[in-house]
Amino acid sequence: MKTLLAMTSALAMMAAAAEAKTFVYCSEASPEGFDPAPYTAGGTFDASAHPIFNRLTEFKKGTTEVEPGLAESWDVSADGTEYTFHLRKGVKWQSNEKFTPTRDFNADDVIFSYDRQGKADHPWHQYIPGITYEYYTSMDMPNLIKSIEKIDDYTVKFTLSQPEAPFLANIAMPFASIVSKEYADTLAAAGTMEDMNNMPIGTGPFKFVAYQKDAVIRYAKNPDYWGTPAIIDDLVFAITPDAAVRLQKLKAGECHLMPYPAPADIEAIRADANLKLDEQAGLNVGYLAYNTTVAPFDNPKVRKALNMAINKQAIVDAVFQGAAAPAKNPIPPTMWSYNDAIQDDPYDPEAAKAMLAEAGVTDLSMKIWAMPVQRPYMPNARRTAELMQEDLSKVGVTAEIVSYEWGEYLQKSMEAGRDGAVILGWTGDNGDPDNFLSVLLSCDSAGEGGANRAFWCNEDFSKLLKDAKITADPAERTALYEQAQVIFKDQAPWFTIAHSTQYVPMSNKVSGFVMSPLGDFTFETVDIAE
């Protein structure tokens, strides 16, 4: 009888294993790391950390609307400078081979997660040499957050130096993910602090299992997840940098979903009966950022001349193949406060030549940095750079195209005194204009550790942004951001390229995937038909 029971149990286990669902996502690049705080992946959150972590507030799926996350509720003071968060109880930390938690998520984890980014003398601030907290710095969080106070194990009060209209949306962003203080303490005691970035644990719907560099990331369903559990059992990121190879894998059934298809493949994907294609207007911008601290690019007239020398529509047609709109502003037209009255710089090579001569610039040589990977805002940076190079040669400017491995590209492009203009872009993180304008272009973000690749600091522009953040009046904020866009266009720290349409091809066996206006790829709601 015991033998029969054992056989029955074994058969049941085998049947359950056979029914386990594995979802394969053909991701486009290797992760910079698995710590959610320091990495931006070039203006698009690195999806590799997303399944593992949660934040105090979250974005409602498929929207930019804020909803409760690890904080189940919050109170805001009348003057908008105090936020008291009431934390969820019973939220379990994940475990791994080096760590078994002895307690649930609590206020200590919240304070640790923010302090390590904001305090330069914190023992975890530089646990990886040279690490920067680009989002935290660019959003001026070190100055904004005056204090974080533990009221009790499940109540935390943030005191701000001034009102901050987008604060709840800002802390729903990935950089504000909550990590375990107990895990950090365990790693520090063992002398293996780097494992915070290599062997992450969180409170999210999936657990990290393993990473094979430049090849595959494996996750498993978190059985202790505090929210609605994931439908699939195993999640695999098959790292596939080439868009054509990603599509081949998708068609062959080797993966279920892929990001960033080549624009030339869109119609073929539509015509494939085994695939389906989700699409929406992208909350993004692609740009070429000049180093405005280095001559002659410190002269707005020179930057304007270069902008007028480049045929933007030709780039949109050749690189994006119609799946984008030419960009004239640093925020997309789908975002509130977009200033449509602004006139774009015309394509006028003769006027550009005259402006360069007027500025005393002759025989100019420059570098154009071309990203080595695809992003929603830039399907082919190398081809874009080649078109720019050709256009600039017609006005007497010699451009050399350079590139680096993706992580190195992002790091080097932030170095002061950088030689060359950088092709990059941004996908919105929270649906607020501040997330583009302050993060990418303010004086606060122009210094070390910021995301302002133009190193552009215009005090009038930055004051408008600060004024817009301290008022909750939408009409007043809109007017201020519209004025800021006028200054941006006049000063031209960027050549704005395009706002692209976002496409997500997937197997027609996939259900439950929800596109995010913020460019996130999340998989806890997906299912696969047999």
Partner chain sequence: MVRFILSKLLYLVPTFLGITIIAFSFVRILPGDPVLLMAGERGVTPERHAELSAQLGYDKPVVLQYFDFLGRLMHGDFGNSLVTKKPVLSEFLTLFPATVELGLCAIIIATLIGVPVGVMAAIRRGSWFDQISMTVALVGFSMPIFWWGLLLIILFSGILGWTPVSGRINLLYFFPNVTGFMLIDSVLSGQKGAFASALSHLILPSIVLATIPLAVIARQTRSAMLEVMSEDYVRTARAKGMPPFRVIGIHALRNAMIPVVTTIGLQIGVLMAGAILTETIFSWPGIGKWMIDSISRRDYPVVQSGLLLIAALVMIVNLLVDLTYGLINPRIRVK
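Positions refer to the first chain, counted from 1. Keep in mind it's a predicted model, so treat the numbers as computed, not measured. By rigid core we mean the largest C-alpha set that fits within 1.5 Å across both forms. First, how it differs from the form predicted in complex with the partner chain.
- If you assign each C-alpha to whichever superposition fits it better, D348 and N96 land in different rigid parts between these two forms.
- Rigid-body analysis of C-alpha superpositions between these two forms gives a rotation of the smaller part of 35 degrees.
Same protein, different form: I have the form predicted on its own, so give me the form predicted in complex with the partner chain.
Since only the chain itself is given, any partners or molecules it might have are not part of what comes next.
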């Protein structure tokens, strides 16, 4: 009955604003829930963290630069382990039928938002049975954050166990969204804690209105938003999992903007006079990782020879249909510290053959692992593997293509002594080079549970990363990462494939949409022409 009343009143509100501007986004997936902390999917964050919530720091729109969010400013101690955040005053919490805030956002909310994820004995840690905080855990927050203290209502001090340069970027990520402690207390008193995940209350540009599972999510503009308020009045997510159907809906005017078009449809979208297409180099990389612990792939010369035997441009043309840039470094060109001075290994089968002979490798046969799923960084791994197989056969290397179910693929590809080279990739979380290099290539991540699928452990390379992580000065960090990329290229643990381009098709009527290098979809700046 309460829902009915709420909907009726929401309806009355909508009717009153008959001239309201409604923006429809054809989203690709249903949100797992509306509390950003327990989830990891981008589609969930687009529906929760971005429209409804804010974080202490935020990514400046269209960039991976960190700017003030709910924290107006911060001081970092000389040793880099203490961060004191000065919180923004006068930030209003949203309200709903169950909750009317009596106070503004303050330090209690910040401490609550982090403690509930980090402290296993916190009453909200398991507010829904089986809930976990995978992002918080995987960003190493439990080990990194030693303590969080409230200095006063608008000052909070984080003490870290070690200096961590990417920290400010880490806490701009969706999992670190700030939730209301007062709302939590209200829900706990009412015995409906699970509503934290169903009826979110945040400080963001849009208020949650209703969710009809797997079909529609509705939001309304938050008139009390502390930042620049949204231009549109109502935001609607029409959940449409199939890319071809999304495009038909966009063409038919049933939605204004869609994510992830099929690569094959790009030309048709460009040709459509009613649509426009934004594009941007994606913050991702697709790669083929050799097992550098197994002969003959433990020899950098052999790896380099194989890299020179594969025609990269052919893969970009055939598999990515041109919608990608050939990759020479493990980080994408849009990321700071990208070393553009590095020369890619040329495609030269003859030289490759000679190098293999020089290394004493004859009659080499190997396996290429092709992942069974499509990812933004890899539209068709099987086809990629076939092209590689063909190229390798020209230098006398016999390649066999293998594949497994996705979960098994991820697991088996990290098993020590793995037979073969693995096609995989990565999409950045926070725009920090450490989020690529340390996760994918450091000694620490070469063991079980890591993601270094080349099992490549180069002490010099890892030392550079460690130094960069505890260095605060961006220029110094850049120099360290640039050096690391030189070692990477020289040692060739991967054949770097491509950085795929992201496309966002939208109606001609849409203006003000800003593409995010992190792949987020946010709508507070969009407008629609009548």
